[in-house]
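Encoded as structure tokens, the following chain is the form predicted on its own, with no partner shown.
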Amino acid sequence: MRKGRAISTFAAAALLSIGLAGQASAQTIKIGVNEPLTGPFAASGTYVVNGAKIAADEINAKGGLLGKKVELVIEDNKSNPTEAAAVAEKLITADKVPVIMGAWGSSLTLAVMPKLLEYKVPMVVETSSSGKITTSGNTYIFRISPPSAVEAAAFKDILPKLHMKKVDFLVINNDWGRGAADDFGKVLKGEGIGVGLVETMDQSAQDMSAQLSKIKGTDSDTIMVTTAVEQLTLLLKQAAALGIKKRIVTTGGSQNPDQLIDQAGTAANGTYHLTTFAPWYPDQTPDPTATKYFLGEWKKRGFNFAGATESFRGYDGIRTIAKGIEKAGKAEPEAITKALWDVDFTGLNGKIKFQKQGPAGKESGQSMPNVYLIQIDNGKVILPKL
């Protein structure tokens, strides 16, 4: 008898439990969060979940969001597309998300957009830059970063200043490395500077010595680069081992201008890099209210200088999401897709107002960010005067 009413009351503890865990879940509103917290892509990952909670503290410390606290469900995708299509997975059917950002890399995020077509669920892209994302025909995503023929359509105000003649590519062998040279190899060919070698690598590869020797005997006088902080910071140093003296550009966004003055030194030096976003020029960005109040959080938060042209993103993807929730009215995944579509303000890269590519009836949402040239003078960024 004893045993029975034991029991009982351990039945009756866990339907308490439960019905508390769920009470509490009503009162929040949960934004999943899909990045590279572990694995190649690991520091980008982080500094975009850094942004992100930047982001949430920010609208939580305003009041929320429809009467509710923001909270994110943040899952680690590892770096790998079979993580980050399992991870969509959990979050929408285990977390019961209704919007997600992610997944980082052009490849992670690719591998989730099955994932959103199957439960109707939207996501806000943050970085990734294939074009195959927003032109594949799923209508559940929206990206504010630029996709690489974006990127490279506003490299191409910028060439006649560098004067090219012929440029190389070592990419990335994935989806985003290989776009990227597509996209950036037309436009050059469009304006007659030659287009040579096209080498790639892997994303766990350590030693591109032999990529960078193939290149440094050619006649080009450029190499696009287009790779994560880790990969491009020992590829410059293996470059500067080599002797190699051709102009160095990198593509993406992705390249933490300040971690590779901090850890590729002098390799680092007279090399340039496309970013959309310019937090060393505060007053020069889109709106320089936002960006010196994220810069500060950050620095308030002891996170290195280095990783705000990433974390960034991070911040204006859930900002994103939450003018979106706002607009909706409601936390439902269908009403947060159509209301995406009315979201209009100034990020900190700048406007942030979708419009529609892909197929005819099944169109994506995307951005069009501003894109600086930045460059890497005696230990310092700046914006050169080309």
Contents of the next structure:
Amino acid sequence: MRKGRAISTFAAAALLSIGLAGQASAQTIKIGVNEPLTGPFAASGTYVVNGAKIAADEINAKGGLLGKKVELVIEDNKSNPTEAAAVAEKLITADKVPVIMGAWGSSLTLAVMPKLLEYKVPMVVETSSSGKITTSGNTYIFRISPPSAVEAAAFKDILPKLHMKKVDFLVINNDWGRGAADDFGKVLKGEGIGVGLVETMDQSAQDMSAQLSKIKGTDSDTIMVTTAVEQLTLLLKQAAALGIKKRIVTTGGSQNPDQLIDQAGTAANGTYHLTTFAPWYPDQTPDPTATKYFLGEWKKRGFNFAGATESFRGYDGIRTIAKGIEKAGKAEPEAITKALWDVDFTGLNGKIKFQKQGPAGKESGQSMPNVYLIQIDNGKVILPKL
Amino acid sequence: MIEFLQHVINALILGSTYALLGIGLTLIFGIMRVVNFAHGELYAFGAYCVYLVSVLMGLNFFFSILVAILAGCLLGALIEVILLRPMRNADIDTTMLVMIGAMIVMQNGEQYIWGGVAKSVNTPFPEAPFVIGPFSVSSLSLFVFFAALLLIGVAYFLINRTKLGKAMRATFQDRDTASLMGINIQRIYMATFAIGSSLAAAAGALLGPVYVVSPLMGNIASLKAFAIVILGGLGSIGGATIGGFMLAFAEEIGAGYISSGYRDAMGFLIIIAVLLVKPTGLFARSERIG
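Alongside the form predicted on its own that was just displayed, please also present the structure of the form predicted together with the partner chain.
Full assembly next; the chain just shown is listed first.
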């Protein structure tokens, strides 16, 4: 009996503290952040969150939004779609955030999307590249990362200079990887380049020797790889261990080339990477001042430079949301959803202005960022002269 | 043909570490009747030991593997004394729940201490692969292969050729009779759990540098270890060794020739097939019941 009373007292105290937390938050504008901080995408998700914090701090240092401070409510979706949906629900119902940024991976984002429709809360998608995200008729989706079709179209212009004849694909076995293989495959075939094997790997797989051994034996000259930095590091090492001499081109923008140089060593040499931000050459980015500010802050906080190609998305994502809230004039989901259509500014990787995509009347927003091809040469990142 | 032989080489290397994982688990289950869900966490523990000693402290890589094996042994003994000894006469489900609890605590502990982002361990081995004709293998993998074989050999020797091993085998056959014959069951249980744990830590220490070290690495290791043990027959060291290699071959050949997307499914298909034909596993040792 006494134990029962202790528990109920504790529960009352807990409820009270939740109530107090709710009141305190009325003084701030909350932005939900739904990212993978553990699991196979932990490295990438952590970078994005750190970028997001820089944006929030910058906004707060300049006086906040609508006279209030910005508060990021950061939750870990564990690289797991089921968790991503649960996190979105928690952010919306318990934390009452009017807008979310997330959820890094395409499968994660796709899992969150029904929740956005259910609660009518907008989400700025900072990383995912599956085409399905903006074409499935979800009016609460605003994406600032390039879908793989846009990436593939940008790649098309570079193609003639790479002199490819036949390409094998090795992609992560989820919406992101399979989508990239489809979109890049179409572009390659359109340009008369052969597409051989399309091999997949589980998102948590650490040993890709079987797939690579198979690819080693084909007559292709290039392997196109889509996955995130952690798996990519292992893959490059294993390809080198198998003595694979084919050209490797990676897509998706989550390669963190400096991390590859650091962790895969010589195995990274000669590889090509399609990326959406070129922090190695700040003067050539669309907004050099912002790029330098961001890189300066990144360095000041003691983060690894390698993360900048990933973390800039978090920075741009939060800045996009902040512009939306400012335009809306209030931190309410419907108002922000409407206002995001009017956002128009230069992000770190190009103009952020949403175009309509998807079925008429139910369009999602898609911004069209720049895509760069870089190469790792002798442990350095270069813009290849083609 | 060349491609096939490359697959065989890959599978042999992978299989040696699978076997190491399986032996530790099967030993613990066979002798103690404990379903050790924390096995994968001891694997992760071994990998983090290597990361701590060789990367953070900057000490010798080979020394760090030794540290991991010894630390795994100690941690195993500790888990046995603190968690399992009080549960000695509890049924198998109860100890299973205790071990699931231990797994959750250890995994979250790793996450808390090291963070969710994977760590990579550099080794003194050259990055250039070892090339024999058309075949190619990294020297680190070769080292892992031989080290794993050595450890499997040591485990065999320990179980089959030493007095401790004899006592362990006697306990496996019949705990009560062994106790009546003057075998100190407490000590045998602690030694079993410590040896099983150090084998898991050794597998983690060897594979951590090959792949990456992350808090969730134990999950997949546990899953594979259980698959291997079921395949080989509960309690059989020989079975676990062969089971480890079989699983590696199934995954490698399955991914190479059938479908890479179903790589992890291949092993489980084989297990289902084995269980249908021989439900006790391929090499289950007989034990006296009752």
